[in-house]
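One chain comes next, on its own, written out as structure tokens in the form predicted on its own.
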Amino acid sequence: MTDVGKSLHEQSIADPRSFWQQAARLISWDTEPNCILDESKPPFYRWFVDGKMNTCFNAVDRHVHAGRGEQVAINYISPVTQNQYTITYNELLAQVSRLAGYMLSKGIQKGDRVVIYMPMIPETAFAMLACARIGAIHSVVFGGFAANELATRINDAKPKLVLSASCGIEPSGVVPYKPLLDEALEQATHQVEHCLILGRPQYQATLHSPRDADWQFSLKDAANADCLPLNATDPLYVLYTSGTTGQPKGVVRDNGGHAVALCWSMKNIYDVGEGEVFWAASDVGWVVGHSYIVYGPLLVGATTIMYEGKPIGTPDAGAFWRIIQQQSVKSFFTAPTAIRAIKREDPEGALLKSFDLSCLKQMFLAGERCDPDTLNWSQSMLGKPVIDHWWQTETGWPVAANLMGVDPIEVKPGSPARAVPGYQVEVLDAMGEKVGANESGNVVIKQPLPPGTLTTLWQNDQRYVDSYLSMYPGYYLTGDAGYLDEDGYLYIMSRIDDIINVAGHRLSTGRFEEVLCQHSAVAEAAVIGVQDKLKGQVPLGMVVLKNGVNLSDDELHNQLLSLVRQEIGPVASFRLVSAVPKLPKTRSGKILRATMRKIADNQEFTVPATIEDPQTLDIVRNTLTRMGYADSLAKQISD
């Protein structure tokens, strides 16, 4: 029997300009590329560097042209609000192009940056595409996230417009937007020239003349404006993620090989394509919102929900089901934790077994790296193929997938299956040799990347090679450490770096360092990733403080938890903290938190021939007991 992925992957690798040609035709091009792949100066690659395009035209205006204006673009589903309505292609367009041309009104032009800091909510897809309208750069922040993650962002990006709206809405109450970005706006060394809110009747932002406006009243007169073609090269957004140093790092993704790679994803690895119903449950803030929730549906022409809810208390653990059978959804995709939490709540699948599913196709889950348990589960509930699939920001789209809309290949429960067309990825030592099948090593991927993936940081293409270039030229270093096994299917098993995944957010464990180190009483802090049923990681700190604090247990407890929230944000799910009265380090004066991790987390560790102090692993070690981890399964062994 042909294997047909292992061909087209074949074909990628042996021919990429013949490959994404032919993928190029899957879009409109105001100029048509000849120049497929630029590799005049490595390790900058190009795609499609000759050709024009607007990818908002792309996603909205052929499809009206095409006579599908009537059909629903997006379906918006609030449960927090008791809201629900449809937008379709025509009212799309609408939409856009008012905002569009509003911005243009505010001179805005091609090449400009707007951040958006915005809920879940239709009003922050139509954004994104007025900004790709007129090629203007967006960059949405997580709405919700804290006021000096924020302020660290507008001074990187240097927006001349920041869209936000009044308030998002949690499960636990009204999260007022507004105040946030005010003082964002306040610590920001850049000057902001124009904000433009909506107003939600959960909570009455206060606008401050002449630099706010409001939305509703603003667009009321407002022209149209017309799509601008753009070079296929041009910026279409910045993204930004967590950076080892806790400096984010803005990541560049440009808009013609970004279009192609996301409608060759949606037909061949999503099987999704006009007219059907996708729904990717994430949120704009995360680059699955940006792929897989804006851009890659509309960009085919089916309809892309939005949901303001959560996986449960939304009203119940039967929401997302509920809403797959009321919306015919034919694909799914959500992450891992949402699924853990699900199953925690309704462990039996009552609430699941309730609803007519013969709609879906599949069910997508991606984010963090997806257990074993939580995808049998998933399988054996539903009935249906459950596909672990990996990439991440810097991608833009999956880098290992089983390919659902070709050749659907057996499901390896632990295993995204084997790398997508166009994606040559290896597994090497520390010496840059190539390690055999079942060995584990850096997982990296040979250049050049295909289109869709990161071009480079933002105004930063020293710190973009030196963060995943460097280390083995030539090949693209992704962060994490697995193996391929003897039948090519990629395991991913960890983070060789000190970035945590919480719940799918990516979080930089020297970013809760520096926040736990501004507490007057810690003199340093030490924060590792530590396993967590639910969320997959849940950052733990262990702090030492100053001689002479006189401050009690509890005290220092709440100080820094708040003290974490009110800088990185609830996202960062900090709840584990305690003092030490030592960290263990290497002479050179290294934390070793490799080794704390595996303490932590009950693996067996070898203590480092270069630690300073042997005994600071045993405080180590009696603490993480005391706060419920390091168990009796954690033991030493010898060298």
Ligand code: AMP
Given for the second form:
Amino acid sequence: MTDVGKSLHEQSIADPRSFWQQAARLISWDTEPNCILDESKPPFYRWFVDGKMNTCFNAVDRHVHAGRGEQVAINYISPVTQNQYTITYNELLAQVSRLAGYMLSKGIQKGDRVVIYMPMIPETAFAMLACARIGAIHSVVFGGFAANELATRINDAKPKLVLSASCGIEPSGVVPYKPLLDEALEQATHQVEHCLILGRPQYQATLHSPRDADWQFSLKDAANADCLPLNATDPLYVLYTSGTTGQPKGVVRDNGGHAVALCWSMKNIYDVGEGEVFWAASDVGWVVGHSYIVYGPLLVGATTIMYEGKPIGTPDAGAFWRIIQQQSVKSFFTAPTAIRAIKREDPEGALLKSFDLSCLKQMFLAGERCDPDTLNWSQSMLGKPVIDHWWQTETGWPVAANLMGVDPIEVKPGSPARAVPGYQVEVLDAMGEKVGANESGNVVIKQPLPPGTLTTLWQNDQRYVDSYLSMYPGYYLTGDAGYLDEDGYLYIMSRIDDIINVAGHRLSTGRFEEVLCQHSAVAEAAVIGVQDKLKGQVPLGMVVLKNGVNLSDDELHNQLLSLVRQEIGPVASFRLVSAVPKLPKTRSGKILRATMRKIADNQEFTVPATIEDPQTLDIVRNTLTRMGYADSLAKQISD
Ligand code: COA
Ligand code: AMP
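Pass me the form predicted in complex with the ligand as well; I've looked at the form predicted on its own already.
Now the complete complex, all chains and molecules, led by this one.
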């Protein structure tokens, strides 16, 4: 039997130009590209360099021109506000053109940055598309981040305009966004000229004249704006993601490659096209939201769902399945954490089985490692393929996946299947040599990366090269460790850096440590990610106090928790911290975080030969045991 996926992959690697030239026909161009791949400035590669197009035109206008204006583009479902309505492509075009017209009237031009700090409501998608329409570069900041994180991103992106809403709504209550925005703008060194604020009935924001304007009022008289033809290589957006330091990385995505790659992935990976319903239950603040709530489904003329709710509690663990049935969702995408939360509340699948899910062809999981238990449970409950797939903010679309729209292959639990066409994935050892099948190493992708992947970091080519391209020249370092089996299936096992994944949210332990060290009592801090049954990983901190500090354990604990919440935001889920007399370090002063992590997770560990004081590991072990992590079984093995 021919392995269609494998031969597609081989074609894409052997002749990337003709593979992507053909894929480029999935979108409408103002000027079709002749130069498919520009390799003249390695390690920087550019796709479709002489092509001109507009992402918003492809995601909105062209469906209206094709006579499908009355089809639903966005289905907004908000259990937290008890609200639900649909937006057709005609309506979407009207909303987006008007918002784009407003932006033009405020002097926003091609290349200007616009920060979007908004909840899961249709206006957030309007905002992104309106920027795309006029060539402004959007930068969406996730609502669960604190003012300080927003300020950091504002300082880096230097937007002229911020679009925000008065509040977000979480099951725990209303989260006022506008005061957070005000605080961020006060902290930021960059001055923002205009803020457009969408008032929601749940919270009335104070507007500060002349900077702030009311969304509804301001748009009443705005003129409609047309799509501006852009170079394929013009940036569409900057999305900040956690790096190993506290300074987030501004991943830059261009227009042409992104639109082509997303269209290709919608059809070939997610098996969704025109008129079909696709639902990614994530948040627009993350890359999943950018690619598969907003751009991907709209680019192929599908219906997307914007869900302002949670997998459980809004109202129950049947929420996902109820919506899939009601909206005839064909392909569904969520994070393993969400499934673990559902499984905890509905272990026998009683709720799940009460719905008719015959519309659903498959469910996709990503954002964190998918443990085989979660995959097996959901697959047996749903009786449909459950597809783990692997990618990152940087790549923008899946690197390894089962091609459900082409030729599904066997699912191996624990593996996101094989490399997707366009990606040449290899596993290298520390010396840069390819390792054998089933041997672990650093997972890398041979350059050039396919269209749609990051082109650089915002205004920081050097950091892009240093972070991703310098360890193995000619290869992009993913930051993940894992192995390939004899059938070419990839297994992603862990990160090689200090990034942790909390409920599918990517966070930097370095940033937690910076924040803990801001506390006047703290001399030093180490934060590691420890395993968590629900969230996959959660952060755990150990701090060494300054001499003479007089704080009770409870006081210290509470103060550190609120400091992290204040500085990083609720998304940090920071609940575990303890004081220790000393941290384990090498003689050169490097904190032994990897060893601490192994002790916490009851894995075998060796005492590094370079350790400064072996007793510090006993301190760590005892502290972790007290915190409910390492038990006495944590094994120490000899070298
Ligand atoms: N705006 C403001 N606050 C937000 C927010 C937003 N957009 N998103 C989350 N928060 C807050 C939550 O209210 C919570 O605050 P709290 O500590 O005051 O309760 C905190 O951030 C952590 O939220 P969350 O990560 O959602 O955890 P949870 O304990 O409330 O819920 C799950 C647990 C498993 C239900 C939830 O994490 C979930 O739905 N996970 C799926 C993740 C996902 O889709 N990831 C995207 C990658 S594909
Ligand atoms: P983000 O950039 O937030 O999407 O996070 C990307 C990181 O999440 C990856 O580098 C992995 O460490 C992890 N990740 C995402 N999807 C998977 C998956 N399917 N399996 C294992 N790890 C994953």
